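We begin with a single chain expressed as structure tokens, specifically the form predicted alone.
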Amino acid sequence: MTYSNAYTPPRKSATFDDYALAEIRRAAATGIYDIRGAGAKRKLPHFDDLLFLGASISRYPLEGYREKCETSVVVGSRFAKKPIHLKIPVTIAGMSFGALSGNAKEALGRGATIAGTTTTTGDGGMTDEERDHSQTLVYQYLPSRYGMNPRDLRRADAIEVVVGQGAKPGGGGMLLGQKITDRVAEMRTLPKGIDQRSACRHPDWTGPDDLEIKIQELREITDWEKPIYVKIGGSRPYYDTALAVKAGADVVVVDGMQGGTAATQDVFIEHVGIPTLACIRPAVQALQELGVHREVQLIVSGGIRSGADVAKALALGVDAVAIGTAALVALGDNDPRWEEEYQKLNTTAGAYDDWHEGKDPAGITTQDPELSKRIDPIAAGRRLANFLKVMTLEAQTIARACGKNHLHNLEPEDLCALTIEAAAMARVPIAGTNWFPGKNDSQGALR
């Protein structure tokens, strides 16, 4: 038997695919190391390796058309004078301007106010425009405190304290110099033109004790009034979660590794932090533990895009979620209108992540004073509350074919999962088991 006429076909190195050489070629051709936004691109467990078990017979759905499934929540009714009234259980993660244009931020804040949910303010500080349109504004307090002034702080209705994103927990952000205008500037007290790079760390204190006193500081500035958010990016949830209680806080958010970012290292984004999904049960266990689920809220960012993820986020022990690239899609970025200018840029649609060079065709995260023009606020607002009421419906439709009144209904016994490592994460069984990994092991599982 001969073989001559034989054709083997070039088989490709699952390790060395194409990114892998292409990475290495640019490495070594360039000597630094990729930045890039949009958050990790791995495929990961997430919410779609979970199913909702719809009510039949064991269970009692509701009808859609004349029973109610209630959407409200209370963040930060813990401590907090005056906490916040939400109609619905998603918010709008910070994102800075600066990162983005004005018009996105305004954009951002009549779109939420339209649908009854806070937006946030992100790094650099709070512009009159964003304060002006959103109704409901939550002021972050970031490590590198730029543009934060005990006025803003108490023209805001709450204040987040990050200490860690889940693109990048344990490091910090950075600005190119090229969206370093002369506000941008001028906000955040740094030279025009000029890379901006934040820090990974609060500068005034180095653990627990001192967040303590750092939350002692914020209420007395502000009165009592606001809540005060503790967000971490998730990677000890269990502990972080327990600490930040500890601490003082009335909310605590958890932001798993698929949030995106501005611009952070490549390396970062894919291959440090856990993701989302596996972020949720152990906040839930240490809230529980001291008695304060519910009484904490608990709000969980990084990837949420549908109301389906919404609810099973909420089944897990959620009190509301907090979307940031969903935000900005609903706003038209990586829009395949612009895909010429995209094409130009050497990306496509749906693909663009670089964010901070601020070249962004649909003027979203930029600050070309030309292409921010190209978003229209009011337009880009309703597109948003849009999106927001979508998601909403969503839920309700997940919750009531559950037979659940009110989302906040919803339970992890309403959850099967498809595969063993969203069935570990989520400690939901196995479709048609009643197992799930670490069942027998109460603590060790979620630490």
Second form
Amino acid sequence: MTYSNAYTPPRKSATFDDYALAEIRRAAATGIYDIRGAGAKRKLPHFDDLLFLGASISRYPLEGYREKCETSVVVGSRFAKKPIHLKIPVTIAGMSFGALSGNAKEALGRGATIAGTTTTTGDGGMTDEERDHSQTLVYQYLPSRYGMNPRDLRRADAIEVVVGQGAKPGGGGMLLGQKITDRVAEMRTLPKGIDQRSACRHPDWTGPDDLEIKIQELREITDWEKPIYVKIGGSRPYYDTALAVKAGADVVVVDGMQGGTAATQDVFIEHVGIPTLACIRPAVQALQELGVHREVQLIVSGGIRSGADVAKALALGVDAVAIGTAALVALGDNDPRWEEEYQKLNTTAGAYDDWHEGKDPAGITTQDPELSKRIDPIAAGRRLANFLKVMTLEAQTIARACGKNHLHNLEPEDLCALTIEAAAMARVPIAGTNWFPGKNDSQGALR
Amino acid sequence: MIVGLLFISSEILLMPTFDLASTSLRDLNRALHQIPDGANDLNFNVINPRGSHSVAVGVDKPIVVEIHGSVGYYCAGMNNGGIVTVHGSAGPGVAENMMSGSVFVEGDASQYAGATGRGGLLVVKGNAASRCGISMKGIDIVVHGDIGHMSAFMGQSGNLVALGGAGDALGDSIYEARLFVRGKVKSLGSDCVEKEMRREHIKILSKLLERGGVKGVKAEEFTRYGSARKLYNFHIDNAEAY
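Could the form predicted in complex with the partner chain be given as well, to go with the form predicted alone?
Below is the whole assembly, all chains and molecules, this chain first.
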């Protein structure tokens, strides 16, 4: 006698899932690892795993649309003569001309300027277009030193010494030959069409003691006017933050593994570094222990998508955040309107990440002049400004609900966590409890 | 702050002098940055540098700076048109990212001499340590003695000349920089190969030797090294080279 349900259905391995199998086949067929743009795509503990505790009997809220909730931030006041005044605590992260089209860079500058915040150059130097369209521009000082020159240092509003980035802490940059046009090649002093490796280490300093001397040199060249940021990829945020402070940084930028890149190995993006959420409390702790929290500002980036993310980051002690991928989406990246063309590239809107190939249908991660025309820098800049405004309004809404008259008054006590992992990383209690992993009971009960 | 006149070799040099024993580095560099166009005083002395870092950085006028003593890191960093002479030895990163002008080091230079330099001439009368000309992008470097390991690493453009020998991994991952070495090269780095010295190279090198104050040495005594250009575009079959 047989039973109709006496059948063991095919069972796919959780370890060898469809993606893992496809990757093995792809590697076997091509002989090269997968290179792509963007940040980590795997599911990670993130700001979604935190919730705000709105006002109740013990806390009273502020009236929306009536009672003021400030958003401005001053960064770079530790040593620089001319600190940066941000109207909102959301900045635009470094992205290069080369990785992005000229129109996209211009749009970032326009949007940031309307919103009253900074935009940032990238690996490849400063273009006149982005300088002209960015009221406040941060100039990255990178290991490759592509395009580096004293004129641009002096016409920048701040200097960001890039030690690493969240997508690839410990790794250098990569701009493949297909994006190396005449202009990009000239800016980088390299032949057209070759794969450009941006070095993973700075050529003329190693270690924190050297970094201190390097920062001094940059200050001397710019007569101590410009704030000096130090950007690190999220891996050892406590020690790296402390060392950056020791080296004399005005601002520390910590980029978690969800932070995007123009191109690097998928294995690097997904397996090196730690989540943004895990970076914040150790970095803040380092600042607090050194007595410089709020004196040395902390900017965090990597997967910031909304005003809720902004508010949560600020509540954990951050002074401002930076957005990259979200800004590109606001400009038009991965827009479903280009779905037909994404399909031709064997992908779909929302998943397109072959930014290194230069075929971006949205005209953003490309140097193709025809594709670049698809992005109108004025309209795209307006969209970015709208997005920044909405993020700010959202963060203010949450802050008022928590009774705060400045976004910076948000605090860890305003938060709880939904998962043990998030509770451990953010060091806030699991919802409905007064406990988080690692909490010492002697610190007192939740109030 | 200019502190006075300097007596050298029994001559009174009517050159404004900065004494770093009593003047801050910040005042020195700011003064050098603030020289107006058309100024008469274009020659400056710096005394008592005592290993200070960042001496005469960011110079962007065709001024002459004579530094009497040894300096620390990044002396003449990002020099753009100045003629800076170190009458002593220089620490790491001398003339880093130089744009134009000249930097002369009478003694030895430490690591990263001329790193990422985009133009101008760096002359080291003694030896240069490791990573001389690292990531060079157009600078010309003439070293009268030896150069250390990993020199011209990822060198993109410009010329590096060593009258002595070179350490390990010369020109590793080099792009289009030209390397001329008179002495023994301990080893070549990835994608760096010996190349033919053609007439054009003899001409370039002869000019560099002249500008570098080298006498009694012929360009024909040197060997040229440069990129095999095999690693310009990634190919998995070259993975062993990385």
